[in-house]
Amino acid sequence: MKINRIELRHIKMILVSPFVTSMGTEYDEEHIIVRVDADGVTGWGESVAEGTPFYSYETVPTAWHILNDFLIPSIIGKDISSVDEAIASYAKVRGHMMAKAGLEAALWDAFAKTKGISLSKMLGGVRDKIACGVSIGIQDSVPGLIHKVEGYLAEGYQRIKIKIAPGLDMQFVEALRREFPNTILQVDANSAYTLDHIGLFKEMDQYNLSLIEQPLGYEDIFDHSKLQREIKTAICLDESIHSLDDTRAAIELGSCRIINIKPGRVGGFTESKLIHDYCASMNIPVWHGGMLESGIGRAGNVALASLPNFTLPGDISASKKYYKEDIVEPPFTINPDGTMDVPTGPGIGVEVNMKILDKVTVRKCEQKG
């Protein structure tokens, strides 16, 4: 496949409502859309690096730099026979997983389209529907949180995840479990706690949480192993896992019992599949996280989540949860049973609405081969 042209777009999409976590409040989402034109097909990907370096050291400007100055020049104008060949061409670039994942996603989409198959099938997916959960930011009050949860459960979401932070935790957990005793409930700390909070997490054991996501340091694996030994609830690692090697270390140390996979965090679908397969071999369930993606990134997430070991509902919500209008058609929706259909068309299986994409584009550039 001859790589004829690659375009980058810095987009900025306004959120339907502010999203509050232990890292701060987001009012909009900035990402990079990658377009690859090759042999008469167009592949689309999304780099989920954000405008701030709070979740990751990567930001839109750093990802733009790495993509424009290193990754794209390594493949533009070349005949690429596979995604693996493209990855090998820029393997000497260390880190910058979100930049790599955006380009790799566009290549996967393009290769799937040249074969006339869906991205799900190309990745090895086995489902035509995936189970969906919803992630709820930190709320101002318990009644406000309960009201939001009622709304999402009415829409059919199979699992509720709430963000927590020190001082904004047990009151929400207690209230939700009292109000919704049978709902699948999990909490996400985004690295806001330390081992000094072991008592708090032991207290959470009594509320039948499905998991506690990333309670300790964002690069930590070792201290999580200490915490997991002290509590009954399963720890799930997110920010700490950047590769298959990190996954192996976490599982062998007993740092977690569940892994959250985000393609952007681990460098793309290729590494995601390696992590998925290894976890399956170790009987460790995985689920798909989210980074407030547009429909382009969401389409890739849905395809990946159709793989067999994604056995827990992921953070893959309807387009309308975050954006009044998405940049793809049709937008992603939730079925009454809390599932989402996996697109079956070639590649990501949805069409990019260029008019809306132009409207949310802050800047763009291109390279031709």
The other form holds:
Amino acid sequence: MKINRIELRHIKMILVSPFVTSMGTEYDEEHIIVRVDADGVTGWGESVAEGTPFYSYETVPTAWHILNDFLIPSIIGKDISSVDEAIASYAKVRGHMMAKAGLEAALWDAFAKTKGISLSKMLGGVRDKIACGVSIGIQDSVPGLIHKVEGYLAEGYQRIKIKIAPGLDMQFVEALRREFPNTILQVDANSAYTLDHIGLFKEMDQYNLSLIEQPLGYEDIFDHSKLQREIKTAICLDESIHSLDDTRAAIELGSCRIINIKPGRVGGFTESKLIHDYCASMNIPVWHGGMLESGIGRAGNVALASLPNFTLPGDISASKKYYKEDIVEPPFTINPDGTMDVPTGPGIGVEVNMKILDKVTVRKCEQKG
Ligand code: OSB
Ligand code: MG
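Mind sharing the form predicted together with 2-succinylbenzoate? What's above is the form predicted alone.
Okay, now the whole complex, with that chain kicking things off.
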């Protein structure tokens, strides 16, 4: 596949409601859309680097730089026979997982379209529907949160995740468990706590949460092993896991019993699959995280989540949970049973609406081979 042209678009999309976490409040989402034109097909990917370095050190400008100055030059104009070959050509670039993942996603889409198969099939997916959950930001009040949860459960979502931060935790967890005794509940701290909070997490054990996501340091693996030994509830790592090696360290140290896979955080679908397969071999369930993606990134997430060991509902929700207008057609919706259909058409299986994409594009650039 000759890589003829690669285009980057810095996009900015307004969220339907502000997303509050221990890291701050997001009103809109900035990402990079990667378009690869190769041998008559067009592949699309999304780099989930954000406008701020609060979840990850990467930002839209750092990913833009790494893509333009290192990743794209290593493949532009070349004839590439596989995604692995592309990855090998930029393997010496350290880190910058979100930049890499955006380009890799566009290449996977292009290769799947060349073969005329869906991205799900190309990645080894086995499901035609995936289980969906929602991630709810920190709310102003307990009644406000309960109201939101009622709405999502009525739509069919199979599990509820809430964001927590010190002082904004037990009251929400306790109320949700009381109101919704049988709902699958989990919390995400985005690294807002330390080992000084062991008592609080022990207290949380009584609420039968399915997991506690990333309670401690954003690169920590060791302290999480100490916390996991002290509590019954499963810890799930998000921020700390950037590779298969991190995953092995976390599992072997007993730092968590569940892994959140986000292709952007681990450098792409290829590393995601390695982590997925390793976790399957260790009886560690995985689920698909989210980064408030547009429909392009979401399509890739849905395809990856169709692999067999994604046994827990993911942070993959309907387009309308995030944005009034998505940049793909059809937008992603959920079924009454809280599942989402995995697209079956070639590649990502959804069309990009160029009019809406143009509307959300802040700047663009291209390289030609
Ligand atoms: O920690 O999982 C996270 C969004 C942005 C950055 C980090 C996280 C999140 C979410 C939202 O929780 C998940 C989604 O896309 O629905
Ligand atoms: Mg998280």
